[in-house]
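Below you'll find only one chain, the form predicted on its own, shown as structure tokens.
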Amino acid sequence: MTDEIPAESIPSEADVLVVGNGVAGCSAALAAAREGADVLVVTKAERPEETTSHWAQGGVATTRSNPEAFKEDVLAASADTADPEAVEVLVEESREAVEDVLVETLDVPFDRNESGYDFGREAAHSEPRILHVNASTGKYLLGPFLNHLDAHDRVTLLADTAALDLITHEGRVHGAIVEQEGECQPVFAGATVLATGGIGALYENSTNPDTATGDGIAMAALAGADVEDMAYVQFHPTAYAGDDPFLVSEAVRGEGALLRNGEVSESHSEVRETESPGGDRFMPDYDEAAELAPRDVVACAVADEREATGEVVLDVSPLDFAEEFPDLAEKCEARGVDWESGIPVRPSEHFLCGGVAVDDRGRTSLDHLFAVGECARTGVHGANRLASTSLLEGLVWGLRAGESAAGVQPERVEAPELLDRDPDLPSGFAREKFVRLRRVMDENVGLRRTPEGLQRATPVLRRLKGEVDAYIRTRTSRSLYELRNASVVALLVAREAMDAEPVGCHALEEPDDAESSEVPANASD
């Protein structure tokens, strides 16, 4: 597997410019190169593990023999808010995309059993249909993908290279201003594909890397592209609750693990016949699907039980945890977690269901600008994403976008000038502002939201964005632009949450008291 992404000098032109190197970006690059385009992939990551795709655990959902059941599961998990036509594209093209790219091209070593692929089952899936590699599927996809592209004669891959702004002229995108080692230059492209991932860096607790600052969404929004469904931020119910957190895949619950709270009650609905880690099993009281209910249901239940009883643990005693999930067992051991006593878990930010609005080919509302992966709003997820559909969506829409992006020659226009004439800001400036942003998002725009909390958060985020805008007019640095992007996206999430339908992972409720949703007095200092 690739340990480092190669870094080279920046070319001034490309037929197709791809920003981001997760599975969606790699898929777009591959498809464009197959169409004969010269492709430049830029990523601010230096190593594969700095990308969201690398962190993906569960796997890749596919149709198997029952595509209609797959469609129904996607729609049901979304509370019937997903776009049926987008779901149709995802499901109908899943098998061919997986076989073409992941199996035949990359030879991903998906787990097998005596009868063939060892399909797993995860929450809200009606049958086992998840292709996986242990509980670390993302890294087994991304490493081979990067190696394949690195060897492709039509693809140039640049590491530690960030896109700062899009180059636009009369409603068309002509590429981007990119930065490498402090030097900025325009890259003109016939088409530009944004594949920058999600917004995990906006929250203190997230299953995504700190590089997930919403860059593509912010750049597209500032350029005038349509952005939709930003209120729907999904929280994963089972992230390790201790220091150095990590995601505990839904596949563990799919194999029989149970969620238990911090107290044992004789009157509880579950009759405890054997000694098990933790307290009472509670999910049957929240949903008939229990631990396999949709993520939004389980995440809210875990949060409620943690508040009411002090903790929630994942009881893995019903399965051979170390044998079935050795990667997760290794992570537990590294942190001194005795999984036989239950793994302490809590909800953590996981996935943005909205993003830059695109059609079935990944086209945005701006000419020659595409968006794929988590930064795009395809309509597949609606208000809540079904487990193990993110890598699949990135693969399917990446291939479609890359194919459509090819065939246009780059055209040079006047590029925006990024000024850097004022003294550098203190080294901790961006970090301190991020602390403030995360505090506001965690307390007011997190898993549980109230109208009052959103109303208080919005002006604070607006002031923060204004402060950053003032600095960015005369200074250019990657950290400052990441902060700008994060503040833009945070404001988009908060604003849309005030008006969005409270369904799925947008849990809007009235506060218990007037103080419960207040922003701390020092949040806007």
The other form holds:
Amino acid sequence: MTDEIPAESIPSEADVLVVGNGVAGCSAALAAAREGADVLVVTKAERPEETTSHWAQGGVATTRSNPEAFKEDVLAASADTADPEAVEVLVEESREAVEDVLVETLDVPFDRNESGYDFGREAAHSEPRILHVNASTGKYLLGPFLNHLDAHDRVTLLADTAALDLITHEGRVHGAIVEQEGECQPVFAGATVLATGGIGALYENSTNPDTATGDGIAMAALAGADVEDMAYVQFHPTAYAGDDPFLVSEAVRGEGALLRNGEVSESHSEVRETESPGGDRFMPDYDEAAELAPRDVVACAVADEREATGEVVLDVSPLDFAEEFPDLAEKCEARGVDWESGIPVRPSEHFLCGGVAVDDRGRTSLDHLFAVGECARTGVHGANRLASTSLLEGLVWGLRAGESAAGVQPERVEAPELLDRDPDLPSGFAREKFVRLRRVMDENVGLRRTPEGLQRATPVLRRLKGEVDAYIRTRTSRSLYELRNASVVALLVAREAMDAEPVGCHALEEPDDAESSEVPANASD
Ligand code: SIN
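Hand over the structure of the form predicted together with ligand SIN; the form predicted on its own is what we had up.
In what comes next, the whole complex appears, and the chain from above leads the way.
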């Protein structure tokens, strides 16, 4: 597997410029190269593990015998807000895309049993349909994908290389300003594909790497592209609640793990057949699907029970955890967690359902600009996403967008000039502002939101963005652009959440205690 993504100097043009190296970006690059385009992939990541796709655990949902059941599950998980035409594309193309790319081209070693693929089950799926590798599916998929592209004679992969801004001219996108080791230059492209992933870095607890600063969404929005459904941020119910957190896949609950709170109440009716860790099992009191209820229901229940009883643990005693989930068992051991006593869990930011609005070929509202993967809003997820559909969406839309992006010659237009008159930023500026941004998001624009909290957050975020803008006019440091991107996206999420329908993963509550979540009026400290 690739340990490092290659770092070379930057070419000045490409037929197709792909920004981001997750499964969606790789799929777009592959499809464009298959069409005969010369493709340049730039990524901030230096290693695959700095990419969100690498962190994906559950797997790739795919159509088995009944595509209608799959479509119904996607629509139901979205609270019937997903776009049925987009869902149709996802489901109808899932099998061919998986077979073509993941099986035949990349030879991903999906887990098997005596009757063939060992399809897994996760929350809100009506049948087992998830292809997986050892609940670390992303890792086993992304490595071979990057190796394949690295060996492809039409694809150039550049690591540690960031796109800072899009080059636009008369409503059309002509590439991006790209930065490597502090040097910036334009890359002109016939088509530009944004595949920059999600927004985990906007929250203190996230299942994304901290490279997920919303870059593609911010660059597209600043260039005038439409964005949609930004209010719908999905929180995963079970991330490890200690230091150095990690996702504990829903697949573990799919195999029978139970959620328990921090108390054993006398009135609780559960009969325990075996010695199990933790306190009472609570999910049956919240939803008839119990631990496999939709993600927003489980995430809110876990948050409530943590608040009421001090902790929630995932009781893995009903399964052979080390045998079935060796990578997760290893992660527990590395952190000194005795999983036999239950794994402490809490909700963490996981996935943005909205993003840059695209059509069924990944085309944005700006000519020659495409967006795929988590940074795109295809309509597949609506207000909430069904588990293990994100790698699939990245694959299907990546292939479609890459195919459509090929065939346009790059054109050199006047590129925006980035000023670097005074490269010295106040020390720790970006880091400190990020801390503040995360605090505002966690307190007001997180799993639990109130109209008052959203109203308080917006002016604070606006002021923060204003401060960043003041610096960005004269400095081009990557961390400053990441902060700018994060503050643009944070504002989009907070503002949309004020008007969005409270459905799916955007729940609005009445405040219990408005004082406790108040953000000080002084935004600058
Ligand atoms: C998980 O493994 O629980 C996450 C799967 C997903 O978010 O699709």
